[in-house]
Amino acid sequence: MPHLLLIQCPDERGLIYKITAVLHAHGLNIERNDEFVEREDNVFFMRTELAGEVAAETLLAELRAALPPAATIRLTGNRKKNVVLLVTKEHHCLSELLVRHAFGELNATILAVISNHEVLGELTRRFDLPFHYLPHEGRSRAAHEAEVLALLAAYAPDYVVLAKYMRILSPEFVAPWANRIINIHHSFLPAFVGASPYAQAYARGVKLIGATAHFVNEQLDQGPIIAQNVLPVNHTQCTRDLAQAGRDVEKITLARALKLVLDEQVFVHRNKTIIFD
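Could you produce the structure of the sequence above as one chain, in the form predicted on its own?
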């Protein structure tokens, strides 16, 4: 994809005409175009794939002049993004991302894996990636988070992925990474909160096992949703079977969400996402 134009602005009549007129004047060809208007807040979203030679500064200046003053406009080559993964002990999401990364299936470079346990170090090093063990035992949450934040600052990734990182992040940790931390959790929340959600689900005879991938905000699991998926289950499956089904749907849902974000298909508006899939 040579060029990608991303626009978010207050809606008004004639926006698509104004935008395409500027693109046409620059001799650019639209290979794909998606747009949407959020009616409640009257906000226009547009994602356009372009082909042709782009004079970026001039093009952006002309688009700003044509669009409402509050418009957010980005022109990108959709480069590979840099990501750092945070993990604890469960391997399924980490394994999925490491394999996809190794075979070039992610539009990303995994810079490192950070963990509060040593369990996944050997797995990570098999893929020739740095693994940083930062134990939290005997440390205050603030002290431990400061260590993690220092490492993140050193790597300066575009996104942080919580690949089953089982630590609650403080608002102070999350704030500098607004809409740049991606988390995965089972979709029993808030129905089955706390410990042993699959045991609770088994006791209730659930018929679907699900997972939700989302951006992290100050309330952790309440951020804008990026992707969700479910698998059917039945009464013959025990708690362990449900947990395995949960792991399966979690890793696929996280990989899907990460692909959408990395390919610049996600707009965030208030506490929800607009996704051009």
The other form holds:
There are 4 protein chains.
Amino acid sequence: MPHLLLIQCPDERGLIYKITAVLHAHGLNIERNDEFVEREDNVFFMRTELAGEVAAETLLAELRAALPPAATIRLTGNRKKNVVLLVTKEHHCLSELLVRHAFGELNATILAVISNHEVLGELTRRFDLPFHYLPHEGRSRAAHEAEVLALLAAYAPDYVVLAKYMRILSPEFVAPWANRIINIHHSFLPAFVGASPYAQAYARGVKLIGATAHFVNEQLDQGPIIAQNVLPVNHTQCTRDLAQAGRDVEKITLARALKLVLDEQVFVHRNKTIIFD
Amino acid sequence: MPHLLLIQCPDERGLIYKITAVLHAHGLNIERNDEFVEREDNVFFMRTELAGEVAAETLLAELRAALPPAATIRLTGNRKKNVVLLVTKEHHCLSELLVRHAFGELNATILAVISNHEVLGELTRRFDLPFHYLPHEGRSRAAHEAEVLALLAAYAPDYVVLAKYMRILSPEFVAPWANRIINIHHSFLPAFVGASPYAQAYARGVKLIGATAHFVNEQLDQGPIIAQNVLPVNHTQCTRDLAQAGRDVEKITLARALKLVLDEQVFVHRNKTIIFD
Amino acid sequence: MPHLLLIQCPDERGLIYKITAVLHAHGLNIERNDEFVEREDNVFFMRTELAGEVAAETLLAELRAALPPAATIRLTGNRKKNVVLLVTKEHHCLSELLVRHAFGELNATILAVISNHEVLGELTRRFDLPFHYLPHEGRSRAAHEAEVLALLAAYAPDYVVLAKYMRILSPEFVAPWANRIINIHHSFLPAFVGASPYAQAYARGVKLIGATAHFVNEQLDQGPIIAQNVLPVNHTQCTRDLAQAGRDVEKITLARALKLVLDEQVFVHRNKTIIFD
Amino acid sequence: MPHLLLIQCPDERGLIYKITAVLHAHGLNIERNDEFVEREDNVFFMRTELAGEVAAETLLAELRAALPPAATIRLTGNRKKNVVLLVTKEHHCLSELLVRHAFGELNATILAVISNHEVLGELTRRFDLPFHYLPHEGRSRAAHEAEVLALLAAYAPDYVVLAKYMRILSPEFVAPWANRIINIHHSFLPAFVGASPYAQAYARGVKLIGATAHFVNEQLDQGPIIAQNVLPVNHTQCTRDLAQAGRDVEKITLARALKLVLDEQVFVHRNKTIIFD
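Same protein, different state: after the form predicted on its own, show the form predicted together with a further copy of the same chain.
Now the full complex is given, and it begins with the chain already shown.
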């Protein structure tokens, strides 16, 4: 697998020239290159797949010298990332990820599954992965979150995946993991505010059920969108059928989003994503 | 084209038997039959395509005698419906309907186009249809709506199509046309409240742009949904591109919804549709 | 779960009346009813969900008396069906079905998995299901098929699912299971004849990869289509990526087709399906 | 609108560096840049949107000096292209293009419409465009093609669009316009060989109807694919309904393909397209 160079910086004339001059001097070949300039804020994004012997330290030093001081530069061997999954009771997203993991299709190592309920322990153990049951009952939110955070700190994954984790996370929980937590939730056109969204969707007779995968930031469900998808539904489907369609589209959408993130194809700028796919 | 029998009534045992007994006695053949029972309110819906000589008056009288008093029974020769289009400045939905109309693909006669702006007059006249310019400037909302309503009353269409009519309709306007006005508007997952929804969608980096076609009732954009669709978008598309995608999906979705309504495939119950397609 | 009445017979005037008269006399209520008349051959299809006490024997006798002699009439308690899966080396379809089965989402009992390779045994055993390894090497086709048929006869499933079983079945194998074997395979627009279809699809730069689920009859891949789906692809995806997209769309399409069949929503007429969904 | 630089050449180390060095020396800014390397043949593709004063002649000379001799280099002001449409009797693709053209949404000037039938003359004249009726009856294929080619030569468009032109073109016709003729046709999964494909699709009960837009080369329907799309269909739709679905998906797919070509987002390599969208 080639090395990846990921650059995000204020746009200015000659950036690509300066970057490729450094790469050229290092004798590196560009296997694939994607660039994008966000025009509103004039931000430059570049993702480059490199072939050749990489002298990482000097390469990074030369790039830093060539680029504006505000540049974010990452050089990675595109190593497999580590992830920890947080779940509650619904299996559909967890199943999808465990199966893909078992057959080497995830481009990630699942280190562990953490849950506030016991019910998905059996499924997790079928795939020989550690399952941590951290009940929230009888604990304050802060105490429970501290337990989860401690476990996350011990595993130190690259990303945390909320594979239907039905607890609202406090800003204190999210802060150290900003844009490293990926969440999935159902989405509707139009949106339904309040409880029982599927019952509301049924009452309105919606014809599409959707899902949105996104990074989590301080505003829980308002972070940068990574992937969205919809499935058609109709009037013969009861509230329970709509919820099943919701689960089917959620698992596909989460798997797709995770693949994009794990393959380092996603940049975040303000509250949106730049995706090179 | 066969006759259509459309029945909506409280569900009770033996409804289909009673109805088909009447049809059988009349020597009518059922070419296609769709039924559905809405379980929450126990409402029965039936749409039947009939072949044979229909003695409409006695048939309806016998059906009324056989069915619960609250039944709504319609018998139609599936004649071509008449429609009037209301538009403002955007052409995409109007163009789509004018072209389909010109080639006999709409199953409706467009009687006229009414607009609060002049700009779409030229397009309408290319297709030899009357265009009425009723400016809203310098008039009260009530006065303007009275003018439009008077024109609608003169044309007496079966349906009014808001093909991007950018005026908010008062409940007084809507009341006499309840569930006979069809509207189209863009839709997002998640929804964006307030002004400039495409700019908001851009800022959030949405990956899908959708459209919803619905009947208009007292709550303007909250009426029963007829059709929904989405198109994929990505980060390279600016706010203007997203708006273009929105127009493309709007015209397809409106044409689809209109076809369902004009072919009498849509029932309305409370705030949702039952669609036999 | 209600009883299901499934009727397929030559169309004639008054069929629905005659059928519902019998149901009415039995005091049964129709919960949902779908009918369709295939106009080319004048064949009538009806699927009825019934509520109430069903006296199966007399009901069937009375229906037989009321309907044309050529009628096929089935009355079922909508019991869970039994299935046996045939697989070779690819896991994606098997995984999807095992997970859905484990969580009670399949509306079927998987009795066993049979394979001509050993590789998927581990996955199957994770879900505590019997796995039969019947190697084809060193055996004639006839001998190998006889072994598989014997095992199928022992399990006596309602349906056999070819979840990526990469052996061509002889007409002799298929005959006793006609329209009870369900197969999945990739599909392209346009189609590619011959070996390495994904390499051909890559060379032509296709933009969509599809899958078709169908019943198997004498002409292996030419049986009645149950479900089809596509996923978008682009020029950056190599032959291997196209094959991955093919696997993703295959598993979704097979699961969808299987659900339709297991819920008794599929009729077969000549070489096509009538699907009440 | 910015200038566009389009390069296609054998891949070698340092290409991007060499190109951007020239652009940098000219004081040009890269607004958007897409690159792709086709790995099988090691071909490099680059599409660059440039801002700044372009000294075209010297810029091209310097790029030619810097790049391998086999390089194809095009520099364009992204000017509006000219197109001529060839049609027969079906209006759906023509209508779609005429409407988009009338409202400035096509990024092209339609110079004329040529047809071997008279029927679409009225529609074309509604949009004030020249319509040339060149009947093929009573003429040899060679004579008829010579007439069409003469007219094309007179108009000298950038692209010829076969918007449902139902004549098979000879290799002699195609040769001078290779990869500058765009065609649209229906597509099925699986494909149906021979006459009446919609009747065959009906007999097989297909669940999707598709369309493929492609460049025309010597093998008429086998040229590089630009865009593909599908629409869902079901058993209630007769052969005529399937054909209507085919028309709907054809017009959307052709419009999409044309937009990609007119915006210079499409490269052709061997028999496939590289599309930067």
